[in-house]
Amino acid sequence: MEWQAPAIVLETRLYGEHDIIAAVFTEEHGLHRGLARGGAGRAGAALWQAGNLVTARWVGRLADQLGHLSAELVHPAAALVLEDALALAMLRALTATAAGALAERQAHARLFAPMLSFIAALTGEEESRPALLADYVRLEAALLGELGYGLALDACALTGARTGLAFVSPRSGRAVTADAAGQWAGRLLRLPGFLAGGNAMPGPADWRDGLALTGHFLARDAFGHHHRPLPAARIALFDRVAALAGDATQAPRPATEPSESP
C-alpha cells in the first residue's frame, strides 16, 4: 500500500534517537502518521518543521498499519516566518490545533485547500500578516463545522433577526442580538463583527473575541469530548493577540450556562 500527494506537516515526535513520528495533513488521506526515518537529523528537522508544505509519501505493507513516510520540501513556511512573532504563534496555533483535533486517516478535502491558501498568505508580505488573524479564526470555524461543531452565526437565536448580532451562546453555539442577550450579555461569547457579516475592518480586540469564541468550542467539543487541553500553542496565540489588544490573559468562559438564558 502506498500514496503521494502535496501535505502540510502538522506536528513530529522523537521515536528513537535519529527518528520521528510524524503527522500529515492532505486533501485525500486527511491526518495521516509515519515513521519518518532520519527525521531528527539536520536536514530531516529543516524538512519535517510544522507548517511546512511538502510533497509526502507513504509506503505500509498493510493500510492500517503505522508505515513509513518520506518527503519533499515544496515550500519552507516555517522558516519564513521564523523571525516573525505573530505569524510563527499563527503557523504553530493552526498546526497544533488540527493535529489534536482531527481525527486520522478521515478526509477534510474542504478544510484542506483553506489551510493551503492560509500558510501561503502567512508567508507572504510581513506588514500584511497581522490582518490574516482574521482569516485564522475563519479556519478555527470551518474546522468546527468538519467536525460536526459548526456554529450558527447568521440569525439570531431568539428572535430570527439577521442583524444586530452581537453575541454568541457558549452553550448553543447559536448567534445573538444586543437587544435580546438582555441581562445575559455577560455571560455570552462577544461576536466580533467579521463573523457577522460586518464590512469594517477587523482590529485587535475583534481579534481576540474571535478568537476566545471558537476557543470556547474547541476547548468543550472538539478536545473537551477527548479530556484533552488546547495545546500550548493555541493558547500562547490567544495570550499574544489579547496582549495586542491591551487585555490581560483572559480565563476561560464557563462552558454552560442557566437554562434560561440564549
The other form holds:
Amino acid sequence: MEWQAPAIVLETRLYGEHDIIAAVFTEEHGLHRGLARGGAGRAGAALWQAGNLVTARWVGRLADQLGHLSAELVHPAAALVLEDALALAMLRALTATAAGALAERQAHARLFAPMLSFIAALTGEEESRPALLADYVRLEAALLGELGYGLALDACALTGARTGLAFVSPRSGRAVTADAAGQWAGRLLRLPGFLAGGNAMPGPADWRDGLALTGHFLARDAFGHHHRPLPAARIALFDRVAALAGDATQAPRPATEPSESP
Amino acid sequence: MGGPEIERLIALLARLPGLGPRSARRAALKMLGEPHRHMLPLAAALTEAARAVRPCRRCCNLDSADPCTICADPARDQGLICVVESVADLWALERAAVHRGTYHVLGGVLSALGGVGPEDLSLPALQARIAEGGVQEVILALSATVDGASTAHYLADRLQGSGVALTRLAQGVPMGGALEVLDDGTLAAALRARRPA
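Can you give me the structure for the form predicted in complex with its partner chain, which would complement the form predicted on its own we have just seen?
Below, the chain from earlier opens the complete complex, with every other chain and molecule after it.
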C-alpha cells in the first residue's frame, strides 16, 4: 500500500532517539499517522515541524498498519512564523486542534483547502496576521461542522430573525438575538459580528469572543466526547488573544463543561 | 548466554541513549574482558557521580558543587544569563567558549504532546534570580523549533516588565553551510534576518 499527496504536518511524537511518529493531514486520506525514520535527527527536524506544508509519501505493507512516512518540504510555514508570537500561537493551536479532533484516515476534503489557504496567509505579510484571527475562528467553526457539531448562526433560535444576532446558546449552538436573549444574556456565549455576517472590522474583543465560542463547542463536543481537554496550544492562543483584548483576567476561557442556558 | 549477571549488565547498558542491544553486548564484552582496567573504574566513577552530582539550586546545571562552578566563578558576568533547554545545550555553549556569563537550565520546552507545561520548567528559579537584582540581560538560547520558539515567547511574556533586556539567538546560515544544501526554512530565516553589509 502506498500513496503520495500534499499534506500539512499536524504533530510529531518522538519514537526512540531519532525517529518520530508524525501525523499529517491530506485532502484524500485525512489525518494519517506514520513512522518517520530520522524525523528527530539533524536532517529531519526542520522538515517535521507542525504547520509545514509537505509532499508526504506513506508506505505500508497492509492498509491498517502504521506504515512509514517520508516527506519533502514544500513550504516552511513553521520557520516563517517562529518570530511572531501570535502567528506561531495560531499555527500551533490549529495543528494541535485538528490533530486532536479529527478522526484518523477519514477524508475531510472540505477542510483541507481552507487550512492550506490559512497557513499560506499566515506566512504572508506580518502586518495582516492579527486580522487572520477571524479566519482562524471561521476555520474552527468549519471544523466543528465537518465533525457534525455545526453551529447554526444564520437565524435566531427563538424568533427566526436574521438580524441583530448577538448570542449563541452554549447548549444548542444556535444563535439568539439580543432582544430574545433578555435576562439570559449573561449565560449565553457572545456571537462576534464577523460570524454573524457583519461587515464591521473585527477587533481583539471580537476575536476573543469568537475563540471562546468555538472553544466551548470544541471542548464539549469534539474533545469532551473523547474525555480529553482542549489542547494546551489552543488554550494558550485564547489567553494571548484575551490579553490583546485587555481583559486577560476577566475573559471567559473556553469551558470544558456545558453551562446552563435557556 | 553467560549467566544472569551478564544479561542484566547488557540490559542496563542497552537502555542508555546511543546504545542498542548489539552495542550494549559489545561494551559489556569489552568491560568483562578487562574488568580491572575498564569495569571497576567505571563502576567507581558511576557510584561517585551518582553520589556527588546534583542540580545547582541557582541555575539547575549538573555539578558536584552547589552553587555550580559556573555560578561560583567570579570571572563570569553575573548580569548576563543564557537560558538553555538542557544541560547538553549548556555543555555545547561551554565547548564553544563564546559565552562568559552564567546560565539557566530550563529543563525542557513547552510541549503539549510531551506533557511539558510551564509548571515543569525551572521558571520560578529564573524569576527569583532576576528579582535579586544585578541581571542586565537574559539570552533565550532555545532551539529553533515550534516548541522552542513557543517557549521563548512564553518566557518573553513572563519576563516582560522585569527590567532586563531580553535577546534571542540569531538564525541563519551556519558556518561552512553552502546555500544550495540548506533547508528552505533556514534560508527564509536567514534572508529575513539580513543586515547591512
